[in-house]
There are 2 protein chains.
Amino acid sequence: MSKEGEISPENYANWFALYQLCKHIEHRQTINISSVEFGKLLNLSQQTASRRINDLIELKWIKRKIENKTQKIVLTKEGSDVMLLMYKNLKNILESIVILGTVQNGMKEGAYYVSIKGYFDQFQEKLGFLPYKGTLNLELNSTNINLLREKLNNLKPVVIAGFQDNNSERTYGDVYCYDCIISRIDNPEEKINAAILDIKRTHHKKNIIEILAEPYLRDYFNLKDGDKLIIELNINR
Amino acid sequence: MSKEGEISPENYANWFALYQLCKHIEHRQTINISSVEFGKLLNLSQQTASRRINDLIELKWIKRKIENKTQKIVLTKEGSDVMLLMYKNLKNILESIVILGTVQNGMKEGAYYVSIKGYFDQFQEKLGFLPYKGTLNLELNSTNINLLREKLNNLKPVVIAGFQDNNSERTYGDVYCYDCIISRIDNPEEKINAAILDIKRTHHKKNIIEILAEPYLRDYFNLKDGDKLIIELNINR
DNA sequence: ATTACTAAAACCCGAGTAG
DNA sequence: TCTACTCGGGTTTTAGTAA
């Protein structure tokens, strides 16, 4: 076997077995499962499941106590480290994948919302810049939109507080933004601070997002429809 | 093959191959790698690596363009979904593993810090309760301390702002806390809001954490040294 | 250099069964 | 019932090699 906790071809079957075991973990890192049940979980026979458990014990990823012919399985520190390592690696991979958007025409609803005084006055303080009164529309492919959603889930939004307009009696709800950095794909070194307007509330096709920034981005980056921009999220938590 | 994106024994070798490929991803979800290099990455022969790539293409997890006998590999939406799914499952697993601590004697430095007026006055507002002027020490085993660290990494701390004491000319730094919920392991239904004092700054053995709560927890839970408590973190982001 | 076919070797799984 | 052994058969890997 290779380095401690490393997953290699000799043991990725075992890694997968550990992963399935962990899905059934209960209080105190304990799992109650027979080799027959474990076999069903893995889509494998009782015999192979039993062998897997012994492999995992040998790897020191789990411990077992047999009481009255039934086994209690406990995750060890090494075992939980293996799971943590994979989790961290996946997190890194997903975070390192650069998200790309394609410039689309139109300013859509974003421009309207940005201009409303009750919102606009909060931008300087909360985003760190006074945005251009319009948004840039970026289309993301389905790979990118999924990754973006997951990244946004793990990010704290900038909340632009809602308010009541006493003249029109209209109520304006909270607006959510996410800090980001934008650059041209053909010149990734020239970056600019920007913000993504919350994608949940827009009426768009679901794979279009709206970007806020201080300058008019089409001029700033000399953009035409179809140009590609890199969207980096600040993962500075 | 089973459900879309599901990893089963027929394809966890392929899943692992995809995972290794993703570690080498570059701009625009593209990977440049030969079958020889990929074989080395997987600790497998060039022939098997080549077959894996074809398997991944058949699974629609990647696409490939061959130019001048060299291949460019691009992750598909399905491929990134597979990675995202595993990431989310691991996240769930790690979050669902309950962290246990064992009651230890002593109040240590925590008690001193809690009592300092400059800090104490902030607790009501920031933690939602005025803590007992002492901390409960919990010892965590190495599995639990690792999991806790990872969970805290993904949590927003409650910052108790530092201040300057004009009498003693001493400067008191920021103190970090994390909201949590405590219960006896033998009665997990009776819960109480509490906070973990930042574990990084204490001079403790590294597997001891300090808990703040409104009541004197030893009385509240009728605790003696060695009793076990469940520590739940608020993952309500 | 590449990728990938074929065929033999190595490996793994599960049926039968023991404890 | 449980877990886990042996061993035959099927699957996967790799060496050799072609394109």
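Since the model is a prediction, treat every value here as computed from it, not as a measurement. In this text, rigid core is short for the largest set of C-alphas that superpose within 1.5 Å between two forms. Positions refer to the first chain, counted from 1. Compared with the form predicted on its own:
Relative to the superposed core, residue 58 shifts its CA atom by 2 Å or more between these two forms. After superposing the rigid core, the C-alpha of residue 185 moves by less than 2 Å between these two forms. The Cα position of residue 19 differs by 2 Å or more between these two forms after fitting on the rigid core.
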Contents of the next structure:
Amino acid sequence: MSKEGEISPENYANWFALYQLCKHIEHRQTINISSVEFGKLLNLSQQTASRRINDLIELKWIKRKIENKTQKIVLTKEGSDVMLLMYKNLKNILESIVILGTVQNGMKEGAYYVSIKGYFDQFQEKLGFLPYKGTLNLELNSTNINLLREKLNNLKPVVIAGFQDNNSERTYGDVYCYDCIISRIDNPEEKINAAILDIKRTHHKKNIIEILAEPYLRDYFNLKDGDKLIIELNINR
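May I ask for the structure of the form predicted on its own now, the form predicted in complex with the DNA having been displayed?
Keep in mind that what follows is only the chain, not its partners or any molecules around it.
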């Protein structure tokens, strides 16, 4: 590895070989595999696969034991550290990838909250646009919702303060808003500013988010259920 803790370019092939070994070792820490079998995993000749194993041994990423003419490969602490390093690097890359949401039919819950004057006036004042009195529901897969939540945890929200309705004496809690930019996946150049509403009192599933914008988004983007939108967080607010 380089001084910066990255895999050096000359070891990219060795890292991929280690990755393939780890896929087959799984939780066992060891694997019985011949050079021929390893070559098939890497789509390499037996000779090249044998050299790759020798390289991994020299790097101290694996150890080799020969038992009854059987080659046993053991993952070392150094090899585990390399995999952990690559996991962290790939995680950082993954977190920079745009998040996709699938348009879903809503329960009109967002429209109810947005229309309440105590919220609506604050949305206009604090978000900088006159919002449509309704929200667009987007469903995110487990990877995307986890990435989104992690990103939101590192951002300062726009807080729409809770209040009490003097007529009904009902209390309404704070709503957290996060600036975002959305676009269709098939037309990413056409973007619009919007906001993610993080409503604490909601009946939606945890992987459903609500998007607030100035226009009626279904008409603006000509959307139907199942269409996909790109969600980009505005981190410069």
